[in-house]
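What follows is one chain in structure tokens, specifically the form predicted on its own.
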Amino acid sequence: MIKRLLFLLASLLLAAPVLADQKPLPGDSVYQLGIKLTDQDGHTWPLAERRGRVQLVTMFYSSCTMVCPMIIDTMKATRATLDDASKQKLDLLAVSFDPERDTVDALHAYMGKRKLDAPRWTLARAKPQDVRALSALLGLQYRQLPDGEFNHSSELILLDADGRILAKTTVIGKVDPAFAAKVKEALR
């Protein structure tokens, strides 16, 4: 009888990580949005595939010469506040507002130009209707102007491993200490 209980207990312990992965997503998870993204290397995957790691997320477009480079720099600077072990636990995702011009090749070139290291960094594009749905879910607003540029809000969004929004900041161009503290806390 004791052997059976020990066997059952060992089986449950071995299955625990698998069972944890099969938990339903929380109702407020961004990953409930059933969209697919295509990254700078041409791989297409469901947004929910990001589950399991803390994410720093934003939206941008690569031809922007105004605030988008500052958004990316702010993400880099926020990551730079972390120790090396924590840096490896944080993924950074920037999704384009401009899927028409931000092709896979354009995103790949931007990765190199901005010296963004994969696999921690991912630049992605989606179908236009999915870009709209994701931006609405994240609380980001944008509109395309007649000249092809975009007016958009600028925020960094921290997601926990299940895709729930933990914190946001509109501080761009420098590190927001309160937001950086939330990132550190999420990675503990």
The other form holds:
Amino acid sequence: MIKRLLFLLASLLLAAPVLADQKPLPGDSVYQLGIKLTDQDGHTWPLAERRGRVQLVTMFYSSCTMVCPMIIDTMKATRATLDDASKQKLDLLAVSFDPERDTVDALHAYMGKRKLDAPRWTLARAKPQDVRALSALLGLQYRQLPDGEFNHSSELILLDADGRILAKTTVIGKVDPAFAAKVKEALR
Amino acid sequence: MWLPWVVMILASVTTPKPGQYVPLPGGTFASVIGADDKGAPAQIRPFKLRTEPVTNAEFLAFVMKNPQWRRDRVASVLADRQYLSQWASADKLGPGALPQQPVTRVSWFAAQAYCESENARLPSWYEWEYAAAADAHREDARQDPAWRDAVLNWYSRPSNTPLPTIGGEANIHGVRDMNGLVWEWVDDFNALLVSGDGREQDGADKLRFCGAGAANLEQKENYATLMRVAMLSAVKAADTTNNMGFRCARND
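Structure of the form predicted in complex with the partner chain, please, following the form predicted on its own?
To see the whole picture, the full complex is given below, headed by that same chain.
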């Protein structure tokens, strides 16, 4: 009986966030895109599962030696402008342009190498057409070169809890104060 | 009694069966967009291409099966307000959209979703340009002024005249309507003019682009194809236009 009650209680607790999400997604939410991502631990989930928390999103690839390390650094630096409570409310997501080389193992290794803390940080890969769709939705451009490297635009994108784009910045290498202010505001 | 049969047989001979894919050999191809900043040719793997653009009738069947792509239900982030507005209603073509006309006013997201429903994908720019370079007799007819004129002439057609139906002359690959019917989405439409040379950029833009090479435009005399590149580079994935349709491709 107690077991049953506990089970009931547990299922109610589990159901609560689901019920809160029953509101239909806004039409301008990036979570309207029905793609799946696979994270550095090998878990696969729909993009819309990010719903409910403010996100800082970017795209990168881990073997990139030029600008990409600075993209991750800029994400870190932007987060560092926040107070501790806000830091805990912000999720950071970087999706790879390069699913061929950015395997789950490669992403996992990159998490360690760059000292990115889960669960606040997530590195992810997707199948090639889903990478293209996500980049098109976020307004990022990329193309693969014959030597396997990528040309790509670099941008940080701020999403609200429902996946609407609140702000973007192309400033990489230092904190964009206007963008950082938007992040702070979104977490208030 | 026999007349309908004759008509049916004749019809099956003269009108191409929709939704068919033919193999293309691929290979080294001199694209208008260099593969790197030195204008390297593209390397195209063998692939399969849909013989015609997707029609209104085919897209209607897709929408009926996938109601999230109805014009009255689609998310605004995935298609603009003009999406399928030539149809009589969300589930009827009507007089403004003939079944055998290529579907237009479709966003890149909708085109991609359609292709996935055929276990296919959108062709890459290189695949599309390569397939479109052929005429009925040659794999690469682009040096022929007649080919160039024909393509350019189509661009001067006013965009408010009704679209012809599919079923133009097949090129040497067995592919129809690459030039002269509609603009077509390609998978990497948003990557064609990515300039990679961050060193040329100043200030805040200095690090916007990452990577060693740069997209270089080649064959500047090939205006017709460069116009396609310019147009594809100007649109966003949720945009729809009166003349933009698509066809799908598959890996070989």
